[in-house]
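First, one chain by itself: the form predicted on its own, in C-alpha cells.
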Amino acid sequence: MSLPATLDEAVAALAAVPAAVPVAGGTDLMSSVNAGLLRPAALVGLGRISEIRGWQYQDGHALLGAGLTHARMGRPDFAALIPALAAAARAAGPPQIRNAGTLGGNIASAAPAGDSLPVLAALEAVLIIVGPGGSRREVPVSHLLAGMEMLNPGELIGFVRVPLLHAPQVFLKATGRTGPGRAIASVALVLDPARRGVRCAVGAIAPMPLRPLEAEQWVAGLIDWDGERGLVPEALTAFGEYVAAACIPDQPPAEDGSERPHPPAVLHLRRTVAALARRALGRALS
C-alpha cells in the first residue's frame, strides 16, 4: 500500500498505477473486499494527508476535506455550520463506523443509502476534483451521484464546498428497526431565507438522491419569510404527501385503463417518506 502525504503525492501514485484504488477508511470498501466483489490491484492510503481531514472558511462556504470522518462532523462545532450534515453523520452507524467512515468515501461509494447524500443533494454541494499536474474542477455531488460526471483516472475527490446558509436545517431517516443502521427512506431538508427557498432531498429509495422540485417551489410560496413562517399542519401534511408522490409516482394504469396500486411494501414506503418530510418541515420551520 502507498502512504502519500499530500494530495499531489497520492494523485501520482495513482496516475502511476491506474488500477490502484484510493482507501480512506475503508468502511465500504474492505466490505467489498470480504465479500469477494473486489480485488484491488494495489491500494492509495490517504489516512495521512492532513489537508483533507479538516474545513476553512471560502466566501460564504465551508470547504470540508474529503477526508473529514463521520465522528468529526458529528460534533458540536461542526454541527453549528452545517447541522443537517452534522445530524447524517451522527446517524452513519455504530461508533467504529463513524471513527472511520469519510465523508469523501460517501460520495465516492455512492451508496444509496449513503446518509450524507440528501445532504449534499439538498444543499446543492459542489465536490473539488483533484487530478494529475495539480489541477482542480468543480463538480455538483448530484452530477456525480446521477452518474453525469465520472471520475477519470488519477482523480480525487479532494474539498466538498458547501453553502453557509445561516438557516434550520433537519435531516431525518427511517431505519426500519430499533436504533442506528440503514436507512430504507431519509430525508435531509433545509431552508434558505436569502433565496426565500425551501431545499429537499429524499435518499435511500433510489440509486441517487431525488429532489422534488415543484414540492420544493409550492410549500416555498406559502411561506411568510419575513413573518413567523409558520404553516398549518393541513400544509405540513399536503407537503409531506407532494414530496411522496413526487418521488414514488403512481403506477400507470392497466391496459384496460384501471388503476394499478402500488404493493403494500410499495405504499409503506410512500407513507414513510411522507412522514419523514412533513416532520423535517415543520422542524425546520419551528
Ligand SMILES: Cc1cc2nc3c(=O)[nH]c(=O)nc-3n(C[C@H](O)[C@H](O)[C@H](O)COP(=O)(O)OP(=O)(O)OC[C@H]3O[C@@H](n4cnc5c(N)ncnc54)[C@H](O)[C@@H]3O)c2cc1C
Second form
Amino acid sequence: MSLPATLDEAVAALAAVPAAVPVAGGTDLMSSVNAGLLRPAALVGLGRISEIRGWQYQDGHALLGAGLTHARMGRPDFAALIPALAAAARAAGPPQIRNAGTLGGNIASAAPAGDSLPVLAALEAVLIIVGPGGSRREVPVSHLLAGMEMLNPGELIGFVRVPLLHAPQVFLKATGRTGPGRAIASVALVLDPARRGVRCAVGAIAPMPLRPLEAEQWVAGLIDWDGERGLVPEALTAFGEYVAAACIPDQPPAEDGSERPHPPAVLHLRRTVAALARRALGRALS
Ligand SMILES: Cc1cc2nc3c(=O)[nH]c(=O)nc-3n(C[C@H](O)[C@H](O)[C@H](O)COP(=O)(O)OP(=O)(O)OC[C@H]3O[C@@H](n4cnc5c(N)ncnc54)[C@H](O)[C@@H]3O)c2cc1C
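Beyond the form predicted on its own, can we have the form predicted together with the named molecule?
Let us now look at the entire complex, which starts with that chain.
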C-alpha cells in the first residue's frame, strides 16, 4: 500500500497503478474485502494527506477536506458551523466507525443509508474533484449521487464546498432498532434566511436523497422570516405529510378506478418520513 502525503501524490500513485484503489478510513472498503466482494490489486492510502483532514473558509462557504472523519465533524466547533452535518456525523455508526470513517468515503460509497448524503443534498454542496496533472473540477454532490456525473478512474474527491448559512439546521434519522444503526429513513432540513428558503432532503428510502421541492417552496411561503418564524402545529403536520407524499407517492388507482393502498411496510415508512420531516421543521423553527 502506498501512503502519499499530498492529494497530487495520491493521484500520481493511482495513475502509476491503474488497478489501485484509494482507501481512506477503510470502514466500507475493508468490509467488502473481508466479505470477499473485492480484491484490490493495490491500495493508495489517503490517511496521511493532512490537506484534506481539516477545513478552511472561502467566500461564505466552508471547504471541507474529504478526509474529515465523522468523529471530527461531530465536535462542537464543527457543529457551530454546519449543525446538520455534525448531527449526521454523530449518528453514523458506532464510535470505532466514526473515528475512522470519512466524509469522502461516505460520498464515494454513495450507500442509500449514508448519513452525510441528505445533508449535503439539502445544502446543495459541491465536490472539488482532483485528477491527473493537478486538474480540478467541480461537481454538485446531487449530480454524482444521481449518476449524472461520475468519478473517473484515477480521480479523488478532494474537498466538499458547503455554504455557511448561519441559521438552524436539523438532521434526524430513524433506525430499525434502538441505538446506533443504519438509517431506514432520514431527513435533513436547513433554513436559508438570506434566500428565504427551506431546503429538505430525505435519505435512505431511495438510491439517492430525494428533495421534495414543492413542499419546500410551500412551507417557505408560510414562514414569517422577519418575525418569530414559528408555525402552527397543523402546518408542521401538513409539511410532514407533503414531504412524505412527494417521496413515497400514492399508487396509481387500479383498472376499475379503486384505490390501491400501499403494503403496510411502505405505509409505515411513509409515516416515519412524515414524522421526521414534521419534527425537523419544528425544531428548526423553534
Ligand atoms: C459496522 C458499520 C456501521 C456503519 N454505520 C454507518 C452509519 O450509521 N451511517 C453511515 O453513513 N455509514 C455507516 N457505515 C459506512 C461507513 O462507515 C461510512 O460510509 C464511512 O464514511 C466510509 O468512509 P471511509 O473513509 O471508511 O471509506 P473507505 O472504506 O476508505 O472507502 C469507501 C469507498 O470510497 C472510496 N474513497 C474513499 N475516499 C475517497 C476519496 N477521497 N475520493 C474518492 N474515493 C474515495 C474508496 O475507494 C471506497 O470505494 C458503517 C460501516 C460499518 C462497517
